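Taking the form predicted on its own, here's one chain by itself in structure tokens.
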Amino acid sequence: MRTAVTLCQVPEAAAGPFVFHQALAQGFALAKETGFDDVELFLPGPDHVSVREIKSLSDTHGLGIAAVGTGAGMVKHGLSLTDPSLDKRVAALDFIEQMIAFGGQLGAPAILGSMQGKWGGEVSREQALEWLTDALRIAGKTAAKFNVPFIYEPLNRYETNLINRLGDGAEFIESSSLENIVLLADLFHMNIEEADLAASIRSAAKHIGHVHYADSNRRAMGFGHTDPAPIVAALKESGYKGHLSAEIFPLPDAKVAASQTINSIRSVL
């Protein structure tokens, strides 16, 4: 397994959980010095930055691409792929696809977490898992162009009504025949969700493509009550090979819930 750390780029997300939050070359070097394998980029679309400049930045520092989040097509643009509104869900699929191709260029997946949306009022939730299995379709083949996969997260209750748990995610995959497809298990959601981490990810093991590595409070882990130990002797069981990634708060500033976080992978693997 590697490490990786979050570096983001979107002003509307700076109270978000994400570790570093400066200009990308000092988020890189920070990220080098406090001991990650990878990084993980928020950004705030496919323009931000050019992908030569993240090689240049990934090769100065010795630094790969974990993954690219799209969360920003939701908190900066207001789309999702469940949208009541034609046009934006054309836009938000739009938007994935350019991060896809973004991320595909460094070797590094897509993940679709915020811009899954939700159901409800004129949109059911049949209609609205027909949408998101439409998009996951499409993503799938964009991504498999890139030799990447595409990343689908379950979250919590409070962030979507959709799919909240790490087996219904899986079941989803299976039932949907979706292809390129892997999850995310993301600590911090399934704390809220799943009854037995380590259970649930043995049992949605071969689904797995990415892990976020947070505590129960989305702070650096140890810094709340998960026992990280069965987590990832799970992992090892299942043979993931991906990242543990910190998606988290920078508390009780980036630079400690870094090294917290490195620390506390470090003694477990």
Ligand code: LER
Second form
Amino acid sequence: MRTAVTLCQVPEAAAGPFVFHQALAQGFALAKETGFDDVELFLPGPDHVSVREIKSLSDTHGLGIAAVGTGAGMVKHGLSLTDPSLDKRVAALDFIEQMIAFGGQLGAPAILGSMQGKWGGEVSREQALEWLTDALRIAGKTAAKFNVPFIYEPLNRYETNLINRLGDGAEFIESSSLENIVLLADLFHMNIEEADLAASIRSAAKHIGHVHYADSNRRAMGFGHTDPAPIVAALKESGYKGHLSAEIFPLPDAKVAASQTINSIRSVL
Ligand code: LER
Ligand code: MN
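Having seen the form predicted on its own, can you show the form predicted in complex with the named molecule?
In what comes next, the whole complex appears, and the chain from above leads the way.
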């Protein structure tokens, strides 16, 4: 397993669960200094910084790109794949496809989190899931062109009403025969939705492609009440080789949150 830490460049997400919000060069340097293997990028969009610049930062600091988030499409532009407006759904998928291409050129998969949206009002659950399925089919194909998967993230009930648990995500992928789609196990969302985190990981293991390593309160692991040992043991047993990526609040400050994450991972790996 590899370690990663989130670098956020989206002003609208300044209060979000991301560790380093400094300029990218500084974020890369801080990630390296703390001992992370890689970084996960949360950017305003595909044109915020060039692929070449990220490659250069990646080489300079010896850090790979673990994944790229797409949430700015929601927080900046209000886009979701299940919006009642066709124009917005098209723009949402376009944004995601561009982020897949951006990450893909860096060998990094893109993540679908908040841009999955919600059902309700004029949009039935069935309709929203159909739109989500269609979009995931396209996203999976686009990602395959870059030899990376596309990551789908079940979120807790306060953020989506589509799919909240890992097991439901696995069943969704299987029943829709989705290809090149992997699941993100965000331990914060799971702490709200799952009865037993380690057991859920074991049963959905073959679909898990990324992990957001967060404690119960979305602070660094060790600053809440989740026990990471059985969770990481379940990942190990299932042969998980992906990232444990710190998508957490920078509390009490970014450096302490980052170091605590590394210490926690070292203690359980
Ligand atoms: C994104 O990775 C996530 O976990 C969401 O809660 C953010 O919308
Ligand atoms: Mn997450």
